[in-house]
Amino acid sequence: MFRNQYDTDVTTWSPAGRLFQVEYAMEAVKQGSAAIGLRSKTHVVLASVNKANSELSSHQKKIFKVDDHIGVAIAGLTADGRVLSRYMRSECINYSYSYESKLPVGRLVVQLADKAQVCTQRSWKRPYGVGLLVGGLDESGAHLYYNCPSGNYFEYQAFAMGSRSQAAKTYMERKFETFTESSRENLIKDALFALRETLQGEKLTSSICTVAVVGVDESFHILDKETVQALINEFEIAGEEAPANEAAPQDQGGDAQAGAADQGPTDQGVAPMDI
C-alpha cells in the first residue's frame, strides 16, 4: 500500500469506495505475530507465537484471560490489544454484577465489534490496529470469533491470523472436519502443528509459543511452559511430524504469493511498535 490523497482521514472515502486508514489497520494485523484458534464441541484452544524483539528483552503477552469462560488471542499492536481486553473484562464484570450470570460470548463479541466500528466513523479517532480471536464457552456451546479492525466479526471452527498465517490455515483446512469431535489433547496437538507451520522451518519450543484452553468444567487458563514442552516432545517422539512435512510443498507452491507478502514487511522490520 502507498500513501495517497485519500488516506489522511479515516472518514474520507476514495473514489473506489475504500477507507484506506481501515485497510492500514488490517495490514498491521497481517504483520503481527501469528495467533490461531480451534474449537470442538466442548473445548476451545488458543495459541500464539510470542518471540522477543531482542535476546535481552522478554516477550509481550499475546493471550489474555477475560473471564473464567472467555479468553482472547491478539495479533497486531499489543497496546491496542491490552486496551480492548481490559474493556472486555469490564463488560464481563458489569454483566455478572447486574444479572448474576456469565456474559454470553456472542454478546461480548458484538459489543467489541461496535466499539471498533465507532473508530472507523469519527475523524478524531483511528481504527484499532489489532485483530482478536475470542474463544469461550457458554450455554449454547463452544465459540470462536474473529474480530477485525473494521468492526466486522465472524465465527469460525478454526482460524489463523498474523504473519505467515496462511500456512497454518492450509493445515487447518485439511483437518477442520475432525475438530468438532476432537478431544482436548488432540485439539491442542493440532494447534501446535498449525502453529509450527507459521515458523517456516524453525523449531517449535515452549519458549516461543503460548497455549491456552477453555472447556466444559475447565476455566480458561494458559498452560505452563513445562506442560507445553512435554506435549511438543510427546508428539515428536510419537513420529507425528508427517502432517507438517506433507503441508510444506503445498504451502510453498499454492501459498507462495501469500507467504511472500507476509514475510516481506516482517523482514523489513516493524521495530517502532511491538506487534
Given for the second form:
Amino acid sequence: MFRNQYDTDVTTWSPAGRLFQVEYAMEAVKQGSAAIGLRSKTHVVLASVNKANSELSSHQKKIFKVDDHIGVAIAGLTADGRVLSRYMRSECINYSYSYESKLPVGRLVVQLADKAQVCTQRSWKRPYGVGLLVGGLDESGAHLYYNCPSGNYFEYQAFAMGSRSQAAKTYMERKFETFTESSRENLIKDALFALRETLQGEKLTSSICTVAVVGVDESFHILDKETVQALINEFEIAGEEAPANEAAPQDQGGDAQAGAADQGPTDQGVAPMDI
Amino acid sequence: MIVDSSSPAPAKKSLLLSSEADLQRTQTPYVTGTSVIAIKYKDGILIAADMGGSYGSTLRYKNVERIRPVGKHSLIGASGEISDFQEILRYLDELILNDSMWDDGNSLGPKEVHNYLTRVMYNRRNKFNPLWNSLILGGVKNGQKYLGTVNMIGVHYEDNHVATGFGNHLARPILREEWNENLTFEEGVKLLEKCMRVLLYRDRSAVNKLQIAKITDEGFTISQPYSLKTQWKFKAFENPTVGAEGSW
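The form predicted together with the partner chain, contrasted with the form predicted alone above:
The complete assembly is shown below, putting the previous chain first.
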C-alpha cells in the first residue's frame, strides 16, 4: 500500500483516523491462497486452495478441526492461523469440560475477535496476519463467520478470502439465495465451483484443494482426496482452457457472464475496518 | 531504620500447623436441610423438599426455601449445610449473569448447570474443603427433560428420579416401584407426597411444611408452603407404657 509516517506501529493513528498496521495485516490475508466457506440450514462447507511451494514439498494445512462441531479455514500467515486454531481448540475443550456441552459458535467467535482486538491496542504486539473462516453448528443452527485481523467479525451465508477470492465471491453472489435450502451434495458442489473460479483456468484436482464439511449429524471432518476427486469428476468441474468463458454446468442456465476476471476492489481508499 | 531492641520478637506460629489454616478446611455442618426428592414427569420435572433447617437435633428454622430457580431452564434443590447452599446460589447467580451478558440467544441449560456444579463440588472436595451439600438439578430445555444430582464428594449422575439424604433410603424404593414416564402432574404430586409422608414419619429432621416445585418448557412454579395430613391414631401408639409402668 502506501508508505507513510503513521504506519510504524499499531498504536499510532493516522490523521485520517486509520490504523495502518491493522490494514496492512488485512493485506496479508489478501495475499494468502484462497479459502471459501458456505452454509445451508444444516451444513457448512469450507474449502481451500492448497498450493505447494514446489513439487517436492507438501502443502500447508489451512483447514483445522477445532471441535466436533466447529472447523476453521485460514488465509494469510498460516503460523498465526495455527496458533489461533490452538486457542480455539483450547476454548472449546475447556467449555466442554465445565459444561459437558458444545461451545456455541457465536461465543467462540467473539472470544477470537476480542483476542484480535487486544493486538490492535498494545504497542508491544502486532495484529494477527490471518483471516479466519469459522464454520460450525450449534443449537441455533449452522453458522459461518469471518474473523479479520482488525478484531471485527461478521456472519455470512457464503464468503471467500485470499488471492483471487473476488472471483469466488462473484460466483457465490449469484447463487447464495439457493444455499439455505441446499442439500449437502449441492453445497459441496457449489464450494468446488467457487474454488475453481479462483484458479483462473488452472485445472481443479483434489491434490491442490482441501474440502471439509460439518453438519447436523456429521462431525467436522476433512474429505479425503478420493472423495473430493470423485465429486470433481461427477460435477465435471475439472478444467477449462480459456479463463474468459464459463463452461455451462448441468443445471445453470444462460450464464453469459465472462468469468474469473478480478474486479478491482470497489472500496479502495475506504478503511477496510469500516466494512 | 532503628530497631527497637527492647521489645522481643513476636513468637511466630507456622501457618501450616496453626488452627487458622484448619478453620478453612474440612467443616462440620451446622444448619442443615434434610431430604430433597425429584422426578421426571410427562411435561417436565417435579421437586419436593420440606422447609426445615435443623440445628443439630433441634428443628430450629421452619421457613427455609430449599428449592430455587436457576436461569430460565432449571431448578436446584439442596440438602445439607444451608450456608453452603447460599454460597452455591451466589456462584450460580454469577454464572447465569455472565451467561446472559453475552446477549446472544444462547443460554445455559440444566445439563450445563449440573456439570458446572459437579466441577465446583469435586474441586472443593479435592481441596479437603467441601461444600457440605447434596444437590438436585432439574430442568427442561427445548423439550428435553434433565434431572441430575451431585453431592459433596462430587459423585454425580442423572436419572428419572433422584433423592438426597434419607430420601435415598426411604423414597427411592417407592419411586422405583411406582414411577413411569407418563405421569401427569397430579399423579406426580401424589407420588412425591407419598414419599414425603414416609419421610415425615421416619426422618427425625423432617418438618411438616413442604414445597413442591415444577419446571416445564413454559417456566417454573414453586408452590406455597403446605402441610401433609398425618395419621397417628394407631393402636400401638395408645397407652405405650401399659407393659412397662413408669417408663415414658
